[in-house]
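Form predicted on its own, single chain, as structure tokens, below.
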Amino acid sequence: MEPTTENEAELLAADAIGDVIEHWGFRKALGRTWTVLYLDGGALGAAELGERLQMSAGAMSTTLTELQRWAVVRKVWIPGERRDFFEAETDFWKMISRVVHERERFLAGSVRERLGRAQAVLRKTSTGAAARARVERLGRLMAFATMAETVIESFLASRRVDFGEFGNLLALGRQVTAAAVGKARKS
């Protein structure tokens, strides 16, 4: 069967946010299945997505599973029906802000904390220039560690983010930089 004009403009646009949703670590086919929903703007049931997207039905019920388990996909109940029906979600601030809490949050978080502690065990066992040198250098990737921390919690608490203060972040990110060394140079 010929896909029609509009059959090649919907998949033409699922591909193009599929490559964007599998360049943030994502399968590109939620990307895919998430545009098909959002653009029909209604319901579709789990047969008919796979048929639009040429995917199987199992292939089709994973990706609805981890959409919803993203909450970018909710099903619903339509009156009369038996099966499953699904709805993208249309707000993008709670699209976005759930991923980068889930995961940018999480990761910005748990790179600080690390660096930090290998920073302070250099600290206790090494000594010399080279070591303080090390030390200095965790400093400042600790600092940025920090900055990007900073700027996920401020966007996330603000919804929106002020790329006026990344200057201010910068200058804090020295000042973190500069207190390392000098605890550096103390110890």
The other form holds:
2 protein chains.
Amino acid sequence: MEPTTENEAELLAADAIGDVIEHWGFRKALGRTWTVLYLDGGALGAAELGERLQMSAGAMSTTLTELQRWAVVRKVWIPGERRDFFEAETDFWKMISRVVHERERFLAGSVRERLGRAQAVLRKTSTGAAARARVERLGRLMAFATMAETVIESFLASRRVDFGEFGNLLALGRQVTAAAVGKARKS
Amino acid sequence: MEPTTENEAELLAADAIGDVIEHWGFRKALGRTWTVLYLDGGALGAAELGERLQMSAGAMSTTLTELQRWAVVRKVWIPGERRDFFEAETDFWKMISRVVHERERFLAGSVRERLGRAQAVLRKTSTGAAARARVERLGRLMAFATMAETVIESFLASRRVDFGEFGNLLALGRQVTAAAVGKARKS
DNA sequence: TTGAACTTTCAGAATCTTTTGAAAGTTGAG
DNA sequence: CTCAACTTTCAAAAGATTCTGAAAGTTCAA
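Having seen the form predicted on its own, I'd like the form predicted together with the DNA now, please.
Time for the whole complex; same chain goes first.
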């Protein structure tokens, strides 16, 4: 069935983006809500969003809170209005870098520490060639994690990359390269 | 509580990688299983994996099937042995590119088509400045999707990038840039 | 301070995902 | 062919996650 009204078209787009967002590990509702706000261009209230997207007030509330935590939607003050209004962040780069940054923090923090702990134990308790090889493979895994972190870091550091301007990609390429080579020299 | 035995250390590492993998939208079991195989270095049978990871035979079977679908683990034939053995793919680049590729296919296929359909409807049914602005925002969203696809494609095209050799990152940077600029000229 | 308008919270319902355990299926040696 | 060894499949259980609807909380105008 083809969408025929303006609202159905909006939902079609919202659901498409919702699926992308879900594919990357978030709730579909986040993508749907952001899309409606983005396409509208202006600021909308929670009730109106809930009606357009067929979501309950409760779901709307948690969704909007989470979107704000990701700095992907912000609350705007409309003078004379009692209720809260929300509008979409339109800077794609800001949104992506926020998400990538969050995931990198996770990698950097907990994971490397745990791998390191595992390696330390293996080093102590193990004897023989097989055990040594195991320690060394774990080391390679950690080296890869470090490498990935470096790539992500430089990606984030190139904060001025604007996906709308192709020219700047050049800068990204250079920065990633420079950072990675620099780090390699140190170790 | 600190791990003290070799096996506890193995589980510590496996759980860490399991969490990373879960963070990127897969089942934890996939990451845990791959890690045990990777650290072991050799080929292991399903029963042994299940025992080390405390997983049932059924879970082991589906997990190994899925890991093979992602080409991240492969079955190996051991002459004289009745049961199947499995070993880990150790090429990180192969694994990552496979996953990125899969996600790109999703973006390229369904999503752009749906956004386009929504835009077509909006174009027809809408009149007035606000409606025109909405169509144009949807256009910007689609342009971004195309851009993202291009970046991912060039990333994938630079198949020789080896995360273990920093030097090759230079090639990645160049290729991404070249591909993006080329595509921009065409449109 | 009160009441209306709105938002947040949260227990329970609904839904989706993953695991288990056992039955059914497959394979190869003898 | 038959049995034993192994693997896959699948229904039901367990476990997570997300949503609803209503109660509680907040805020502001009067």
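Each form is matched to the other, and the largest set of C-alpha atoms that superpose within 1.5 Å is called the rigid core. Residue numbers count along the first chain shown, from 1. No experiment lies behind these values; they were computed from the predicted model shown.
After superposition on the rigid core, displacement of the C-alpha of residue 113 between the two forms amounts to 2 Å or more.
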